[in-house]
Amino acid sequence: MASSLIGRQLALFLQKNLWLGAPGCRYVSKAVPQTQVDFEYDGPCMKTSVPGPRSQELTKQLGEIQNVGAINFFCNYEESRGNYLVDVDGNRMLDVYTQISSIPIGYNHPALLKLMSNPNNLSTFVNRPALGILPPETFPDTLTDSLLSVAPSGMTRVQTMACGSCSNENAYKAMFIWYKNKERGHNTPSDEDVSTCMVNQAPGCPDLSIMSFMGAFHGRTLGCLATTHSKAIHKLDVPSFDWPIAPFPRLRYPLEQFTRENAQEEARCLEEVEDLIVKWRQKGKPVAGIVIEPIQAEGGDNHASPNFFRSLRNIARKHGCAFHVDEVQTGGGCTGKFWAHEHWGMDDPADIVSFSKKLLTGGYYHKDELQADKAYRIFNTWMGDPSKNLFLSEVLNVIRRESLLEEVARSGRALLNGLYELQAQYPGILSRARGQGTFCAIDVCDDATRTSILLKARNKGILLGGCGERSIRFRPALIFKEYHVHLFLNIFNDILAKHK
C-alpha cells in the first residue's frame, strides 16, 4: 500500500499540467514576473473562510482526545506542494511560515518523493534503531554525507538528537561534565560525586549555572526553560533553575539612523553579561556555559550585530565558560547563509552549535574536547532517526545543484525591500522591519492589529506567523522566490489598504 502510494505520488508529480490551478483561483497581480518552482502550484486558492468546516470538525473530534487550543486548522499534506499548504477544506495558502520555519525545500518534493520510492532504503525508513547502541552499517558515511558536510567552521563530531529540545538540553549536559573535568583535572569522579549524585545533592550533582538572555527561546524541556524567557506560557508553574539572565540588545531601527545608540545599547549588554558572570561565581553557581540563537526568533526576531557577538565569544574564553550557539531556527540556509552565525565572519565561532528543524534531524556539533567521557553520559533510546539523515542528504544536494542559497539572499532582498516599501507606505501599522536572508520580521502597532492582519492574510491564501510581543516573523523555505515574494506583497499590500 505505502509504495502504490508513492507511486501515485511521483506519477502527479511527472505530469504538471495536473496540479496547475484553474484561473479563476489565482490572486496576483499582473505584473508580477511568472518565474515559479516547477512541482508546484500557480497560486493561492481559497474556497472557504478557514478553519474551514471540515477543520473545525476534527479539531472537535480531537480535542475530544487532546488539548486543541493551538492548533490553527487541519491539514492535507498529500495535495500540498512546493510553497503551498493545502487544508483539508481544499484551500491552498502560500506558506510563508512553514511549520515553525523546518520545512527545507517545500512540501513533497520530487527528489524526496524519489527517495522514498528506492527499495534500498526501504530497511532505513521501516527500521528506527538504539543509535547509541545498535547503529546501522551506513550510519558512519550517513553523517559524512549529511551532517559533516555542513559542519560549522573547527568542528569535527556532531551528535544527532531527535528534535530541537532534546539537542540543546544534552548540549548543556555536555557543558557541564566538561566544567566540571575541566575543574578537576580530569575525568574520574570521587566516591563522593558518586554517592550524592544519587540523592540530587552537591558534589555530585554540582550549582552550575547556564547564562541566557531575556527574550531567548531554547525549548521547553526542565533545563531549556530555565534558558527561556520569550513567553511567560511556556514557564508558568514549571520549577526552574537560579541560572543568570543578561539582556539582550534592543537595537533600534533603522539601524543606519541610530549606529551610535545601537553600540552603546550592546556595550551596555555586554558588561552586564561580565558582571553576572562575576556575580554567579561569588555566590558559588559558576556559569559553565553561555547559550545564545544568532537571532533571537521566538523571543521576537531580536537582532544584533556581528561585532557583539564577537564580543560574547571572547567574554566566554576569558571567563572560561562554553559558548554554545542555538541555531534550531537559524541554520539551514534561510539567512543567505547555511549558518547564521557564519554572518560573524569568524574562524572559532563556538564550541557548541545546536540545530534542528531545517535539518530535519537534531543535534549538536562540537568541539573535541566536549566530547562524552564515558558511554551512558549523553543517551537516549533513539537519539536520532537515520531516515532523517538519508533526507537530509538529498536536501543538501537540492540546495547545492539549485544554489538555493543565492536565491534565498536574492528573495531576502526582495522581500525586505517590500517590507520597508509597507512601513514606509503604512507608518501608523507597520514599523522596524528587519531580516538576513528571507529570515525577516517586521512589527505591527499593537498585538490585536498583528493578531487582526494575520487572520486576514490566511484567508487570502497566506499563511504566516507571529513571535514576541507584536512582531510577524517570515520563514519560507528554501525554495521561496522573487516571483513569491511579489505575489506575497500584493497580497499583503491588499490587505493593509483595507485595514480599519
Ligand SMILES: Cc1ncc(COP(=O)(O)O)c(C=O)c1O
Second form
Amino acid sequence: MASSLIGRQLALFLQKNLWLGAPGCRYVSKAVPQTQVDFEYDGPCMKTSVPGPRSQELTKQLGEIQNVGAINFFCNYEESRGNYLVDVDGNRMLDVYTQISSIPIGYNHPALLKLMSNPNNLSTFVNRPALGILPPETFPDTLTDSLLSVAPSGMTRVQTMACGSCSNENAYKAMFIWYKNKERGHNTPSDEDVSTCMVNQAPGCPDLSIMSFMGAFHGRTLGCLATTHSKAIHKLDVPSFDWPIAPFPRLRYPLEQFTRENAQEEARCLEEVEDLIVKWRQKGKPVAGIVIEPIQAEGGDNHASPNFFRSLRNIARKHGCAFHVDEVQTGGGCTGKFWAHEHWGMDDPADIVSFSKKLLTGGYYHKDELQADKAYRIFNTWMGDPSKNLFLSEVLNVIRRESLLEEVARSGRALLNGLYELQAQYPGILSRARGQGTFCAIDVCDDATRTSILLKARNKGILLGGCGERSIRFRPALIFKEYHVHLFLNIFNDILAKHK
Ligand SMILES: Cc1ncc(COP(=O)(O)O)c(C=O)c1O
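Having seen the form predicted alone, the form predicted together with the ligand:
Below is the whole assembly, all chains and molecules, this chain first.
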C-alpha cells in the first residue's frame, strides 16, 4: 500500500519532469546541424551574467553557514537536461565541465529517471545499508551487472567505496597490507606488531612508502594528499609522509610531432623512478606501491605515451611494488575507451585500478592477491551505495545501446581538430592543444587571461574548467555529440576574436 502510494507520487513527479520539450532560445550557428539530441535543449540561453542575482543572494545565505569561496553559482537541477545545466537565475549553459567530470550521460537522463519510477527499486534508494556487514540480497548480482561487467583486464574483484579519495586511501592500505604479508611470508602479525601499531610505532606501523609523481592529484585525505602534488593550497599546513615523488614527463604536443624528444624525456623520468625506488629502500622506507593517473588531470592534463606506462608497470613488477592506476577522472569512457589504460594495450596493466566520478560510485578493482586478508582491515560504514550501482548498470546499458564510446571518439576528434585550428588562429593566446577522446585541454598564455576567457565563456553560456597553471580542460558528458562540439567552437571562437 505504502509503496504504491510512493510509486504514484513518483510517477506524477516524473510526468512533470520528464523531457517536456522546453522552449529553447537558439544560440547555434546555422552551419551546425543538430542531430540525435531529441531529449535536450537546442542551445544555451542566457538571461543574466553569472552568477546572477538569485545565485548571489544564495551565496550570501550559505556564507553564513559555510565557506563559499569555491561556489560558482547555484543550480536548478530539475530544469537541467542532457548537456545543459540551468542555474537559479534561469541561465542555461552548455556544460563542458560536468560537475568536475562526474556526469556520465547528462542531466536527468530519461533512462535514470525511469529507474526511479520502478517501485521495486524504491527500497534501494530509501535504505542505505552498512554494506560491509549487511548487504542486500541483490548486491552480488548488482555488482556483476555493473562494475564487474567493465572490469579492467585481469581483474575479477572489486571493492566499492564512497568517493575518489576514499577509494585511493583504501587502495593504498591494501597495497601496504599486501606488501607486509609478502615480506613476512605469512599473514600472522607478531605480538610486537600488534602492540606497536596501537601507538603509531614500527614495526606494527611500518615505514613503507607510496611513490607518486610531480603534478599528480589523488585526493585530499591524509594519505592521498601525500601523493597529491598539483597545487599548494591543497597541502598547506597538513602534515605529510616522506614518500618519493618522481618527475612526470613534460611532453611536447602534438605528441606525434615530437616522438624523439618525448621518448628522451620519458626515459629520463623512468630512470629517476628506479633511482628513487632504490634510494627509498636504502632509507628504510621501501616503496610498497606506485600510483599514477593515465593522464594527469588536475595537474594540467599532462600525457605520457603507452610505452612510458608499460615500462613503468615493468619497473614496478621488477622491484616488487604494486602498480596502482588512478582512473578516478579518466575512467568511464571519456577517452574513447572505457578505461584510459586500455590505450596502453596491455593484458596485465595494473594491480589496482581506482575509480569514482563517471562510475557514480567510488571503489577499486584489484588482483586477487591484493584482497585484504582479514575482515575490517578495509572497511567503513557505507562502503559505497547500492543505489549508485543500480544507476551505473543503467548508465552502462545506455553507453552500450547508444555506442557512446564511438561517439566520444568521434566528438573528441572534432574537438581536438577544432582546438588545433583555434590555436593556429590565435597563437598569442592558445597553445599545446592535446587530448584523448573528449578528454582534451589547451593552454592559455597566462593565468589571468585564462580566468578572463573562462568567465566570458560562462556568460556566453559555455561552462569550462581550468587545470594546472594555465590550462583549460574539456570534460563533457559522453552524450556530447559533434553538434555540441561545433556549437562550443563557434562561441569559443567569438570570445577569442573579441579578446583584448
Ligand atoms: C585522478 C583523481 N584521483 C582522485 C580524485 C579525488 O576524488 P574525490 O574528489 O571524489 O575525492 C580526483 C578528483 O578530482 C581525481 O581527479
